[in-house]
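The chain that follows stands alone, in the form predicted alone, written as structure tokens.
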Amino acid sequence: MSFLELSAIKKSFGPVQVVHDFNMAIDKGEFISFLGPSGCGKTTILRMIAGFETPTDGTIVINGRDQTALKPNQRNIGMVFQAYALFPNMTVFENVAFGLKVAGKPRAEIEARVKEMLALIHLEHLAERYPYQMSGGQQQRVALARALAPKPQVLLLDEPLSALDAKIRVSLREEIRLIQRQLGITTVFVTHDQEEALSISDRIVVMNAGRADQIGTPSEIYNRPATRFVASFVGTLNLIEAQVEDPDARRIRMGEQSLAIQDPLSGLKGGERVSVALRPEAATLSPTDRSDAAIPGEVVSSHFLGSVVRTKLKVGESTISFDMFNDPGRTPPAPGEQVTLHFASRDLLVIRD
């Protein structure tokens, strides 16, 4: 039996339905990320798990107990917000101890648990400081320690890194994942940042207009997107128009080239137009042992992105991007140059609406 179960969850605000029949089973100790654009329903689902919103329909079960009608303080859930939400008139020690004091824990137990939490986030030396005396990253680590101190059965993280600069975000998300694994706590993380979700999640829920377009591992979400929205939202994607040649043999035609692909063409007919996707990193200017397909085109532009150079190529009516690793001794192709792009036909994904 799953530890956290969301069954047929719906949520409406007046006449507007913002979550449509959402279902998911989460195992104990699993790290789940809800990924999607603003307004897709991901934060609403998080707030329903926390008890801040009540589902219009459906049930929320944690560890075998129906939580749907319980108030937030009855659910034993820890939550970390985007804006830290620390008490400005309390020290770090007092902030972390707050939930334990409200629960009426003995002083000795509170002191021991707070010291344990501060050691976990490596801020023991700042126990007597106030929030305004700390950096944003330090404040968010204190907020995490405060949420974990009462030993919640589920940890909820509502875009906790969005207010931090890029370098701190990377280090803190790795620290959050390390702590989560160390404690083995079931965690639900809401973000609109695909890199965050891909780097730290066991599974990702890609939300679109109140529905889960796809639920899967980071590798599944990125490499085998189930819908056009997932394919376009997660990572950079080339969409290429093709024609179904033989659906049973899984053959398509791109320009003058006939290709066998891995994706099934079930439900499609010969001669039907179809969109296929190709990730930028799957293409190269030099043929390899894997490549069995090639497309000629004209270079439109090259953009230096640090570790890679992303080049755009005009192919017929389409523009295709491909990535090359940065090589200081190699000059990227210049705009107007005619080149041939090589790739493996098995890397092509059929995108269905």
Contents of the next structure:
Amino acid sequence: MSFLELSAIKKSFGPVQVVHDFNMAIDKGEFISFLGPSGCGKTTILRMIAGFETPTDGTIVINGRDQTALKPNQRNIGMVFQAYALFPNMTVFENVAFGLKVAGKPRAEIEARVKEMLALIHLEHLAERYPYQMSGGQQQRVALARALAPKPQVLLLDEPLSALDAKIRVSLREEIRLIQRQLGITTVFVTHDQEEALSISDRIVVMNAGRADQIGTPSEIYNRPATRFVASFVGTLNLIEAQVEDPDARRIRMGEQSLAIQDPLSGLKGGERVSVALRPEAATLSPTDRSDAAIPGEVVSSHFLGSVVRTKLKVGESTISFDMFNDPGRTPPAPGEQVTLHFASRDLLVIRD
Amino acid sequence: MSTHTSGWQKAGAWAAILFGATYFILPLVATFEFSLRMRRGEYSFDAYRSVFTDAQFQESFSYSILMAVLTIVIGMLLIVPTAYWVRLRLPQFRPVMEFVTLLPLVIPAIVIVFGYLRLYNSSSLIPFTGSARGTDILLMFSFMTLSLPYMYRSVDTAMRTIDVATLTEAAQSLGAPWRTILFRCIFPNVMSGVLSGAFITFAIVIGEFTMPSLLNRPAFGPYLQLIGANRAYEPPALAIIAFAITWLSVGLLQLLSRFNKARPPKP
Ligand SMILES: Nc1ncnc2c1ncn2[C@@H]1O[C@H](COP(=O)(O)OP(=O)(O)OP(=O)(O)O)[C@@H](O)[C@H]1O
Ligand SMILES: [Mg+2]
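Form predicted alone done; form predicted in complex with the partner chain now:
First the chain shown before, then all remaining chains and molecules of the complex.
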């Protein structure tokens, strides 16, 4: 039995249904990310787990106990907000101690636990500071310590890094993941940043309009997207039009070439049109030992992104981006140049709607 | 804007301030000067001594101070949770609250007090005016009504600077019940508003005449009026004392708002 179970959750605000039949089972100690565009219902689901919203239908069970009817302050769930939400009138120490004080823990225990938490986030030296005397990154670490101090059953984070600048965002997400591993706490992390979700999660839930489109490990989500939405939302997607040649032999026809692909073509008939996708990093300008297919194209543009050069090609009707590693000894292809793109037919993904 | 016009504007502004200040300060100086002339032929503080040793002054003044403190404490216990709840759960009610809390400014105190006398007289269902203690309670509530616009506004403004909803949720997720949230997480963060509301209330209660006079309670306002009608040198002394108290309140208010600026409750 899973530690945190969301079964058939539905939520409507008035006539508008924002969460449709959401199901998810999370194991103890797992780090789950909810990834999706703005307004898809990520925060709403998180708030239902925390008890700030009541599901219109469905149940939330944590550790075998039904939480659906419990008030937020009876659930023992740690929550970290985008806007930090530290108590402005309390010092760092008092903020972290708040949950323990409310629980009526003895003074010595509170002091020890707060010290332990501050050591975990490396801010022991700022215990007497007030929130307004600290940077955003420091405040968010304090908010994390405050949420973790009362040993919650589950930790919820709602876009905790969105208000921070890029560098701190990366270092803090790694710190959060490290602390989560150390404590083994079951965690749900909401983000709309795919890189964030891919880099720190055990599993990702890709959400679209109040539904979970796909639940899987980062590599499953990225390499085997289940829907067109997932494929286009996670990473850059190049769609190429092709025709089914032989569904049983998994062969498609792309221009003049007949290609064997890995994805099953079940349900499709010979001659039917199909969209296949190719990730930007799966193509090269010169053949490699993996590549067994090639398509000609015309360079539209080339962008230097540091470690990689992203080039856009016009292939037939569609535009394809691909990345190559920056090679200081070579100039990137110029617009208008005719090139041949090589790739492995195994890397093609069949996109279903 | 050119320096030429701004130079003229500056001069004009100073002239206006000077004129206004004269308008204020001259009567004040004259009042003070007069209050010092009780002893014939020389300046003395005799009028002040006479006021301070008057048992009635001590009584009415301490009565009014007690009233002010009670008004502030009970008023804030009512207003802070109300403003909090309206912000948190009934935001659509805010215009209604604004309107209701402004009513005491529009309705004259005399109208309110006659309303009270009709509603709460000794032969009514709720005979507040039947006993002295009951009248005291009624008087306190009438003071609360009079200071409602200032108290509510200053608390509500202070509440705008903190993210009430998120702080509440943070506290709830940490297991806090409503009482703890209100007194540990909300009240301390709107203290600046509570205090500035409190000082204005204090000034209002100390000087209020209509309510205590018509309810026949021994407050400072009616005492001021009584002395004014019967003595020569004490009334200006009392005026100066009342003035000093008011300015002390305003000064404290300034000090506190500066103190508050030094510690902004950043979200
Ligand atoms: N209290 C509410 N009343 C009415 N509608 C709401 C309420 N809260 C959320 N919604 C609606 O529910 C939908 C989902 O909102 P939610 O906040 O869960 O989105 P989200 O995925 O967290 O988006 P974002 O990435 O922008 O934070 C939105 O269309 C929003 O307008
Ligand atoms: Mg959200």
